[in-house]
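Just one chain is shown here, as structure tokens, and it is the form predicted alone.
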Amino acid sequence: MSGKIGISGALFLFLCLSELFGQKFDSIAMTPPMGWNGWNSFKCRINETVIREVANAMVTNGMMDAGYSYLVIDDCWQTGRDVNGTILADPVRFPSGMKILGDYIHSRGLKFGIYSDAGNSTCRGRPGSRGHELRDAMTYATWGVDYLKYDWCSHGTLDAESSYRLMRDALYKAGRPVVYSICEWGKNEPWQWGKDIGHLWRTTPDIINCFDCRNIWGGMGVLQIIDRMADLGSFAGPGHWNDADMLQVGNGNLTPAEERLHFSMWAMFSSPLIAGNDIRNMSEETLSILTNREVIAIDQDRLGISATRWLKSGDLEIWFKPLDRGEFAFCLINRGSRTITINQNLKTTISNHYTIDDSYVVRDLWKHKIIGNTSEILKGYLCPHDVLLISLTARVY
């Protein structure tokens, strides 16, 4: 008897163990995770080559000194598996290799984001990590990665919780820090439970590139994400986050005013910030908007609260949110197609809890100026489809 321990013979010890020892990293994503994903512009025509582009166009164009970190490559990466069953990337497409690409991903000052899928196969068709969690996570350790995504394809009866938290134990027993996300689609309430297990959980399905639609196959607009995200952020705090899905801000469907509205509303929520967009060739407006700091500063205040729909009438919807050091923001939307005028009084106790006086300098932040403070009423028009994100700092007299 050799004394070695076969994979299928440390897979299982692993199992017995998972509930005893397992557990997230903690200490990572104290913030919603920033970064780039490829799904939405490339879908399966990603390779080696746009990778490398995209890290130095990250590192160029100012996204990384904005605060964008993660570069996650997502389905479509991974043809099989070796006789030992470790995971293989297609040799075509990715011809270094991950490790070197990920190695490439770092030494640009970036970090190194991978996808896999809890069932046998991804929602391409490709080999996913169901039976070979421990393996894959080990893998994944030696490239080098540092976030992933895990998708919820090909699942047959296995139940989420438990499929999730069996990849968050190999994660932890491979020992590299790993932002977790789980891709579930908020199919079974991961919002209820992902909080010990995830560092993000998707609560919606995947996103369509228009404002205000519904696919038929389940996929929602930026209006419909809004509506889903709506009663869901007490579950969200640093370290976990609901994740509202990738932006499409510059895929060319939705108008200016639409983007700056999906980008708002993604900074209320303190929802991840990944770009979905082709950031190679981007216009100098698509770039400003995602570039733009004071509203990625909402994203990313560290107090992590989520928005709450403080107001609605008709088509005119404002949302509330608390920031540190006692500051506020509130964003105002226009879901409908006619102008609406604003004639509102932000003095006011909220929820018992918070209360605005007339102490506060109100700061438009996408004209980046001061536009007055709350001793006014607070006037003007909001066109249709566009936002007005304001912030509340104290006055400096």
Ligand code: GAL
The other form holds:
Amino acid sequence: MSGKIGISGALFLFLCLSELFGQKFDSIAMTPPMGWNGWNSFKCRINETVIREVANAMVTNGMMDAGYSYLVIDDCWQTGRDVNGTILADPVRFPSGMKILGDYIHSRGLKFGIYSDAGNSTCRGRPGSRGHELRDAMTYATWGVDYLKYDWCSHGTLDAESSYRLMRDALYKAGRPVVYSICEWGKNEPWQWGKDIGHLWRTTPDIINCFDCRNIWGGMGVLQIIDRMADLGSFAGPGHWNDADMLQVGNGNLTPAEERLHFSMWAMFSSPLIAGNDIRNMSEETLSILTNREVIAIDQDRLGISATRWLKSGDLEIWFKPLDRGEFAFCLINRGSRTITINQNLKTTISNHYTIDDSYVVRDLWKHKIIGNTSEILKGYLCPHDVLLISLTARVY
Ligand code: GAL
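What I would like now is the form predicted in complex with the ligand, since the data block earlier showed the form predicted alone; can you produce it?
First the chain shown before, then all remaining chains and molecules of the complex.
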């Protein structure tokens, strides 16, 4: 008898093994997920009316058309478990139940995201999924859940990698493709082990609504997160992203310049773009930042290469990101409180690999206009905490 098992035998073996060990759902999140999560603005003050109104707003205000698709309900939607251990939604805040809410979200053309925790309870003391992973995954599948943010509170002595793997396997077994968001705040370096487990992993403790600050729980402002992201780019790529946390755009504490800088840098890092403001009530300016398609295109670039800090000179930093079709983005940021004069030659070779000659058109992605080409020196001023985000595209002679 031949020792060969043939293609169908190999396939059968593969299916058995993946059934045994599980795997993550492939080919979803090939570009960074975009959506909304209420935590940064609502905390626990969510209910099904808010969620329905947010869904409606996402459809009518142009966010859905700009690429936002996941509507994620964060902590505090759950209250307990029934006698069988099935997780229960808060009957006061979500009287219609999650299946009906999920159906509504889907009926608007959006995707439904939910939150749980790898420990016994969530960060706000609600039931976690520990010991109930498969039951929860199957429940989510019946509700039509498309995205799970999985937190790390009350984990005790659990090991992060195996805990996240356990829920990955449960989701896979439940059979409904789910984008799996690892939220353990970067504590156990998930960029080292997360690629085959989740589709995105948080790199930091919680983002704070400030440009340049920290809090005692390790929370970080925009600049602190940028610095944390700086060395992690090589770990991310299509299907597995460094998550710089949900956006603070529109939450009232950043200046318009700081918001543009924040949004630009998240795009430069190919971080998920998860709006975190009350999108039912936002200014035109906030909406125009969140829906700037030229910036979103940098985030969603097919190659998914994260930016590197190319130059640093005092408070001026220039970040560089290679794009599809031989194009590039540069992001100049002013971290300080004084206006900076820009006088920069962009013709260069970066990492011995990317050569920028004088054949590129330079476009300002916030002003939406061409501002020159690479045969010229880039000149201008950068106000405090402001940003200049440019793309370099081939010149047509
Ligand atoms: C934190 C998490 C936040 C939010 C919160 C809910 O651990 O980083 O993004 O989900 O829990 O309690």
